[in-house]
Each structure stands twice: as structure tokens, then as C-alpha cells.
Amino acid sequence: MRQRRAAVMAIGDELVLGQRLDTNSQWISARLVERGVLVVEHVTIEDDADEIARALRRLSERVGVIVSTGGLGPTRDDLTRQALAHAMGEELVEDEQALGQIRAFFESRAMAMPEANRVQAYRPVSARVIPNEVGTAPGLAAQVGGARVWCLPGPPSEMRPMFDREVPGSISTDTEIATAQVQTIGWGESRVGEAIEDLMARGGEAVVGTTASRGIVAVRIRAIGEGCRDRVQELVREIRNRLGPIVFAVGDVSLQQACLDLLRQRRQRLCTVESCTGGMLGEMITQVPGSSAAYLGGWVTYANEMKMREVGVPEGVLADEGAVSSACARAMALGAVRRSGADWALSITGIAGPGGGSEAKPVGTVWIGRASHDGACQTRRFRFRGGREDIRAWSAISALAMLRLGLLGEEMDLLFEEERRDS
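Can you show how this chain looks by itself in the form predicted on its own?
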């Protein structure tokens, strides 16, 4: 049973302090699940040999597989090999083959090996060195208590090929794990949870949970054992039936990808014109490979002069209504459609803060416009919460949600929406 359960450790002060984002644990967990190994714990731990050793011993009593990343470099704060030896109750010894590989790495670059790198050739007595074909930090494979342990370097370019080469083939399990993710936009997490509350009850054949991030609620499904794939697909169908039009994708598909897919299916094209988001919407769209097939481009009209000159916002609209208004969002979107020749245009204008708000238009007030080539236009006023980057991100995501509704011919309220106008 232990062999079917795993823990992933991310080692480094920079991770604990938030100076760097741990992407390794997510990647490793996904690969382990593909092998039928369920990850039950993630641990992020500082560069402290005693703490790392304690974590290894504790986890070895719970799981059969431990994969750690980081702490295998040549400097004084790289302490994973020492911690592993401590957890195993063994001494460190120099591995001649590893030392030769490290020297060869430097020689291939016409450099002498710094003496500091010699420590990377050390391993606990019974551990095995895993060659690093990309960098200087060999990995380590060992046994701590009842758990098999792999210690891998932190840089993904070194860690990933080492993991793929060493770990999957060493894990033997007949357990099958199936997962799926249903992506939604438009409802809050609590409302989604209410609609599928009975499916989220623990102790059944499958586990269903939700995760929310800036308006997007993902419904996660996991099942283990015989028939798990069929059970997961049954739940996907049931969840889609219950949630209806708020479901925009099944799987790891972004909202912008889903919108671009709809545009391509209809052979239509989009343009954008942004103020407070400063190009964030366009940047999100162009993260998708092949987005040029449906996205023409856009404008960043931060100043009023740009709004007038680039997309033809009338000076009177800005004087009478202000830049943060339905009239301005409407003029921006319609002007963008006319000048670009696109089928759809999205406009965003608002107050992202931290300053610039007023009693009538507080920070977080954003108007979003959606215009089509036939001259129809809808604008919606939102009041977003959070800091500047939260407001900007919510604005871009909500604009995409409006586009999706327009493409589908659907109408529904979106989160934080306060007013809607059609023309």
C-alpha cells in the first residue's frame, strides 16, 4: 500500500521565503499519478540539514515513495546529501564515477573544476548516484526506512530528464488512478459547490473538489482502482449537466484558449482595446500558440488622447462621462471593431488603484465593452476587490467571459457585475 503513496519535497530557503515559485512539485505529482502513485503530501522546507532529515524520516513512515528537489549544489547552503545521510544513519563517501563526470562537465567547456564542486560527488554509503547529463549536480537514489527516496536537482532542465530516466521505471504498482478537471466561469465557488454538493461527499468511489482562482472555478475529480476511468467520465458528464453554460472546458484548458477555439470554429476574429489593464488581456490571449488565427491585435489606450486618436472615442464622451464609463467603453469597443475589421472587440476601462478612485467611482470600478461587427454593443460595470494586479487580472478574465457569452449567444450575470447596458 505504501508503494502507491508518495510525498514530494521542495528544498530551499528561496522557496520558503517566497522568492521563487515551486513548479517542480506540481510537475512531479502529475508524473507520479500517471504511474498509479497517489501523492498525499507536499513539503516545502528550508536549507537546514536537521529539518530535512526529520522530514525524510517522518515521511518514510507514511509513504513508500519520496521525491525531493533542490539542495544538491556546491555551496554551503546545499545540504540535501548531508541530510539524506543523517536520515539513513550513514556516512558520506566520495563517488569516483560521479567525480569523474563532474570533472568531464567542466573539461568539455575548457574549464578547470572548482574545488567547491567536489562535494557534489559525495553520497551516503548505500545510496546510488544518478548521473546528471545536463548540469553538475548528480541525483541520489536511496532507501529511508520503508520508503524509496530520489533526491533530484532543483533546476527543471536538470530535474525533469533525470526523473523521467530514473523514477517511473523503478516504481511498480498495479493501481490505476484517473483524474479530470471541469473548468467553469461565471459562478462563485460556493454556488458551484452547492450544485454538486452530493458529489463532493467524502468516502465514495471518487473524490470531487473545487479550486477557485480569480473567477475561474475548477472542479477536480479523482478515482482510484478498477473502473476508475469510467467512473471519472460519468462524473464529468453529470457535472457538465448540472453546471450547464458555465462550463467552458474539460481538462487543462485556459479560458483564453476556449475563447480562441470558439472564434476559430466560427472563422471569426477578435481585437482588443485596453486602458487600465495595460495590455494584459492581449498578453493572455497571445500566450496561446496559434492565437494569430483568431486574434488580430489591439491597442493600449491608457491616456485619453490615445482613446480619441487611436479608436475614435469622442472628446465629448470623455468630457461628459469620463474615461471610466459605459459610454467610453462602448466607444472604445465600437471604434476598435470599425478600425480593425474584426468580428468582435473587447474594451476595458477602469480604476485599478491604489489611487485615482472617488466616491462615485471607487477603486475597482471597471467598465468592459463587447462589440460585434454588426454594431451591437454590450457594456458591463464591475466592482472588483483586491489590489491593483487583482483588479487588472479580474478585468481581463471577465472580458473573456463576456466574449464567450457573446459567441455562445448566452446571457448570465458574472461575478462582481453591478450594471449592464445593451445598445
Second form
Protein chains: 2
Amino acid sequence: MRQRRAAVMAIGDELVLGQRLDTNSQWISARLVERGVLVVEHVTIEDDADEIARALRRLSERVGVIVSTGGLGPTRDDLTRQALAHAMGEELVEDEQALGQIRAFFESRAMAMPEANRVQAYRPVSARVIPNEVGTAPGLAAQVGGARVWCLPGPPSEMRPMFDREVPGSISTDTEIATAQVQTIGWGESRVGEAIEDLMARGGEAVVGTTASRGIVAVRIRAIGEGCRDRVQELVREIRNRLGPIVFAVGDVSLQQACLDLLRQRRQRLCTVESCTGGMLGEMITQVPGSSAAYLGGWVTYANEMKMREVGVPEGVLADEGAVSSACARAMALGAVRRSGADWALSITGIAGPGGGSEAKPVGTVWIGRASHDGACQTRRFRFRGGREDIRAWSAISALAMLRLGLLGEEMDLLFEEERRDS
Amino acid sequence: MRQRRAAVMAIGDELVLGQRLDTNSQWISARLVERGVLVVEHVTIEDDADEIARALRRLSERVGVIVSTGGLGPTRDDLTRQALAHAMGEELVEDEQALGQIRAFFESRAMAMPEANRVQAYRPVSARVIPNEVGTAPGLAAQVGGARVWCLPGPPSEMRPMFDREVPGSISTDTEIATAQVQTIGWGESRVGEAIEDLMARGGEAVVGTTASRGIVAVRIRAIGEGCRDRVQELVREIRNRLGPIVFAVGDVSLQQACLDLLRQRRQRLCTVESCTGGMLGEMITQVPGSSAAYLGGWVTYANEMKMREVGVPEGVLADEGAVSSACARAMALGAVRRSGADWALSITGIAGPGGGSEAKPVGTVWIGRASHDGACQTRRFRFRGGREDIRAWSAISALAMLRLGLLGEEMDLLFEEERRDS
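With the form predicted on its own in hand, show me what the form predicted together with another copy of the chain looks like.
Below is the whole assembly, all chains and molecules, this chain first.
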């Protein structure tokens, strides 16, 4: 049982003190779950060799696989090597091959190896050094009690290829885990939860849960053991049936990916014109490899002079109604669709805060426009809550949701339960 | 001692399985550290009442303050309430006032309360319900063993105001903690580490560490106890002296914020024209409130037709040299600076992958241009490593680094150690 359970450790003062966001634990967990290993805990620990060793020993009694990241750098606050040796009850020794690889890394860049990097060639006696093909920090593979331990470097660009090369091939499990996600946009989390409440009861054949993130509600399904794939597939079908048009994808598919797929099926192209989001919508769309097939690009019309000169928003609209208005969102979207020759244009103009709000247009007021090449244009007002980043992200997601409805020819009464009152 | 130490818990299957990134733990930790409470551990646990209760009890023996997020929603997989009651050895009771507040939340939106939301009004007998002014999930304040426990909702827009209203006023410490960060761009982490190696020795008066993230190397300093603020300030001065022009800020200041400050001091304005980053540079710049004072906006010239039509890249440049070339980056930046009337333009064109690379221009090849209103233009080639998102983020950061050098009139030989060979 323990062999099929894993824990993920992130090591670093900067993480535990909140100076930096840990993204490795999520990435590693998703990879382990794909391989049928159930992740049951993440732990983040400061750069303290005793505490790291203590956590390694505690987790080695709970799980069979531990993956840590961080603390393998060349500086004095990198203590994972020492902590691992301590947890194993072993000494550190210099690994000649590892030292050669670190030297070679610097030589290939026509640099001498800084003396500080020498410490990266040390390993606990019975541990194995994992070469780093991207950076200087080698990883370590070892055994602590009943658990296999991999210590990987912190930078994701070094950690990820090392994980993929080393870990999946070494863990084999005899129990299947099947997971699925049904992605929805358009209802709030409790409305989704009510529609599938019976399926979410604990103790059933599968674990069904929901999570909401800026308008997107994902229904997650997980089952273990024989027949789990079929059970999960059956649940996916049932959930799709119940939730209908709000389901935009099954699996780890973003809303922008789903929109791009719809555009490509129709051989249509999109452009964007953004004010308060400053490029976020374009950035989200181009996260998807191959987005160039359906995305032309667009404008960041942050200043009013850009709105007028580049997409032809009339000066009178800005003077009379202001930049955060239906008329401005409409002029932006129609100007963009005409200039670009795209089939669709999305426009966003709003007040992301913290300043700039008024009684009539409080912070969070955002107008979104959706124009099509035939000159049709719909605009919609939203009032988003939260901070500047929340408001901007909700805006970009909502624009994509409006595009999706346009592409499907759907007219839904609401996008987000919380916004019903305003939109 | 224990009163000054805290642990942060994040609760949810979606977190531990890697389906979703936890950003709450970082935010809460930074807030606690600001108040002089040292965060020593983050833990992420699945939606399992027994495991959550076990973690609460374990942490209550290690720290005096525990803040959890998540698991307070209306659906059946939200089990934090039960787990807290279990850890306290108490029953759950319905809280009338809380129920009234949840009802009022829905009424203010002209909706009936879904029956599912009723469970959110339950609390362990001796716990206190914390009203939620933004959403439906009330928080809980309680005592588990020697630790004060706050259970807060998962959505950041609900959690953050609740934390700020409830927690800081309730924790008082008699020991000061002082922290500082010195932000640098231009050297690799080991070169920075060598320059301050003696200051990073463990056991000194203060803890000094470095972290690197996509070109930005932050030097973090932390000291505890009497005189800690002075010690930290002295170290900041010393580190600034040693690192010189690569220091762009002290404190939690982003590179884009530092660039905007320089622009504003000079009363100059910036525009951007992005290909492979698709709007990321504009998005980063407009993360900063008030960026409109120095940022005009720009173009996302993702398709070649946008490059030609909108910023005047000659067709011959695209035909002869391709979109990923010095000539294209130059034409983009010069076209943008002319069209926009800005003082500076930054252009980015590259191959973010995973497809589109060739032997001559492998994935990660990015040209960045920096033009000024007098017609001067510098272009620079980079070869970034990592995945699509890494390459795009390095590109945006590097463009800002080039802008900073331009604003300061500095010519540095390299931006990033790893890129020295190519740039």
C-alpha cells in the first residue's frame, strides 16, 4: 500500500516565508498521479538540515515515494544534501563523476567552475548522483527507511526533465488510479454541486469533487482499483449529461484551448483588443502551442490615444461615455475586427483598481465586447470582486466565455452566478 | 517560543493531486512574517477529515498559530469543519447567526439559498464563526491544544480580506523579525552567491540566502531579536555595494515596477510589440497599479500580417530573414516607437516551442529589440532553455532588463550567465 503513496517536499526559506511561490509540488503531483501513484501530502520546509531530515523520516513512515525539490544549489543555504545524509545516517562523499560533469557544464560555456559549485558533487555514501543536463545542480536518488527518495533541483527547467528521465521509469504500481476532470464555465460552484450532489457523496465508488477558479468550475473524479477507468468514464458521461452546455472540456484542457479548437474547426480567426488586462487575454491564448493557427494577435490599447488611433474609437465616445463603457467596448471590438480581417474580436475595458473607481463605475466594473466579421457586436457589463489580478483574470476568462457562446451560437442567461445581478 | 511560530495548511484533493496550484500558503506566510510570526512549515492535505485532523494535532504540538485554507465550501467534499471538530474532540452545531448571514448573501443577489449551503453554518461547539463579506463560506476560529487555529475559505478573494480582518489583530509577538530582499538582474545565482559568500555563512547574525527565478536573483536577509532591523539594514547596504549596477530594487519590487519608476522619473513613456510572448510583457507591466502613467500599450503581432500591417515590418525582412531575426525585431521596435509616439519601444520575436525550431534557430531562440524615439535601436539574441512558458517568461524579463539598461545608460556585457555564450 505504502508503495503506491507519495509525498512531495519543497525546500527553501523563500518558500516557507512566502517570498516565492512553489509551483514544483503541483507539477510533480500531477505527474505522479498520472503514473498511478497517489500523492497524499505536500510539505514545505525551511533551509534547515535538521528539519528537512525530520520531515524525510516522518514521511518515510507514511509513504513509499518521496520527491523533494530545492536546496541543491551551490550556496551555503542549500542544505538538502546534508539533510538527506543525516536522515540516512550516512556521511557525504565527493562524487568524481559528478564533479567532472559540473566542470564540463562550465567549460562548455567557456567559463571556469566557481569553487562554490564543488559542493554540488557531494552525495551520501549509498546515494546515487543524477546528472543535470540543463544546469549545475545534480539530483540525488536514495533510500530512507521504507521510502525511495529523489532530491531534485529547484528551478523548474532543471527539475522537470530530471524528474521525467528518472522517476516514472523507477516507480511501478500494481493498482490502477483513474482520474478525470470535467471543465465547466457558466454556473457557480454551488449550482454545479447541486446538480451532481448524489455523485459527490463520500464512500461511493469514486471520489467526485468540485473546484472553482475565476469562473471555471472543474468537476474532478478519481477512482482506484479494478475497473476504475470504466467507472470514471461512466461518471464523466453522467456529469456531461447533467451539466449540458456549460461543459467546455473533459480533461486538463484550458478554456482558451477549447476556444481555439472551436475556431480551428470553423477555420475562423480571432483578434483581441485589451485595455485593463494589458495583454493578459493574448498571453492566455498564446499559452497554447499552435495558437497561431487561429489567433492573429491584436492591440493593447492601454492609453486612450491608442484606442483612438489604432482601433478607431471615436473621441466623442471617450469624452461622453468614458473608456469603461458599452460604447467603447463596442468600438474597440468592431474596430479590431475590421482592421485585422479576423472573424472575431474580443475587447476588454474596465477598472482593475485599486484606484480609478467611482460610485457609478466602481473598481471591478468591466465591459467586454465580442464582434464578428459581419458587423454584429454584443457587449456585456461585469462587476468582478477581488484585487487587481482577480479582476483582470476574471475579465480575460469572461471574454473567452463570451467567445465560446458566440462560436456555439448559444445564448445563456448568465455567465457567473455571483455576477447575475449585474450582467 | 511556540507562540511565535506558525504553520499554514492548504486543504483539497485538487491541490494535493496537482490539479490546482496553491497560492494561499505563500500569501498567508508573507503576511504572518510581516507581523513577526515565523512560518516554519506548509502542509497540503487531501479532503480527508481524519488526515486533516491528524495534521492539525501534529502541527499544534509544533507551533502556536495554524492557518488553514479550503474545505469550507457547500459541497460534500468540503470536510474542514468536521476535521476541526474531530481534532478538538467536539460536536458540530448549527450557528444561527451564520445561517442568517448566508441567507442574506443570497437574498442580496435576489436568489434563494441552495439547501447545500446550510452546512456552511455549522461550527464546533467552542469555535467562533467568522463572517464572510464576499462569499458564502464563513471561516472558523478555534483552539487545538496549544495552537490558535483559523480555518479560512479557499478562494483568495474571500480568504484574503478575512485573514486581514481577523488574524493580524489577534497575534502579538514580543520578538521582532526583520526581513529584506535585494533584487538583482544581470548575473547568475552562483556569481551573486560568490560575491556575498561570507555574508551567507550560516550561524551569523542574520540569515542570508539567494533565490533565482527566470533571470532575477533575489538576495533574502532575515534577522531575529533585538537590533534586527539595524542588522538587516546594514547588510542591505553592504550587499548593494558589492553587487552594484545589477541591483534594481530593495524590497518586494518587481522588475517591471522598477522600470516604470525609472520611466516616470524621466517623464518618458513605453510601448511594446510582442510576437511569441503574445501579450505577456504588456500584462506584466500592467500588473503595476498606475502603470498607465508610463505605459501606452502596444501590439500583439502574433501573425506576420499583423507585423507588416500594424507596425510596418517590410515583407522582404520576413521573406529573407524570417520573423525570428534581428532585422524583424528592429523593424518591430522602430515601427512601434514611431507609430505610438512613445519614448521607448520593446519588441520580442522568438520561437517558444515546442514546435517551430530548426537547427539554425532552435526552440528558445528569441530576438529582443529596444528602440528609442531618436531612432536608435539595439537588438540582442537570446537562447533560452526550458518549456514554452519558461521561454516566454525569460523573454519578457529580458526585454525589461534591456529597457532598464537603456534607461540607465548602462552597457553590461551580459544579462544572464547561462546565456553569455549566445548574447
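Residue numbers count along the first chain shown, from 1. Only a predicted model underlies this, so the values are computations on that prediction, with no experimental measurement involved. Here the rigid core means the biggest group of C-alpha atoms that line up within 1.5 Å when the two forms are laid on top of each other.
Once the rigid core is used as the reference frame, the Cα position of residue 180 differs between the two forms by less than 2 Å.
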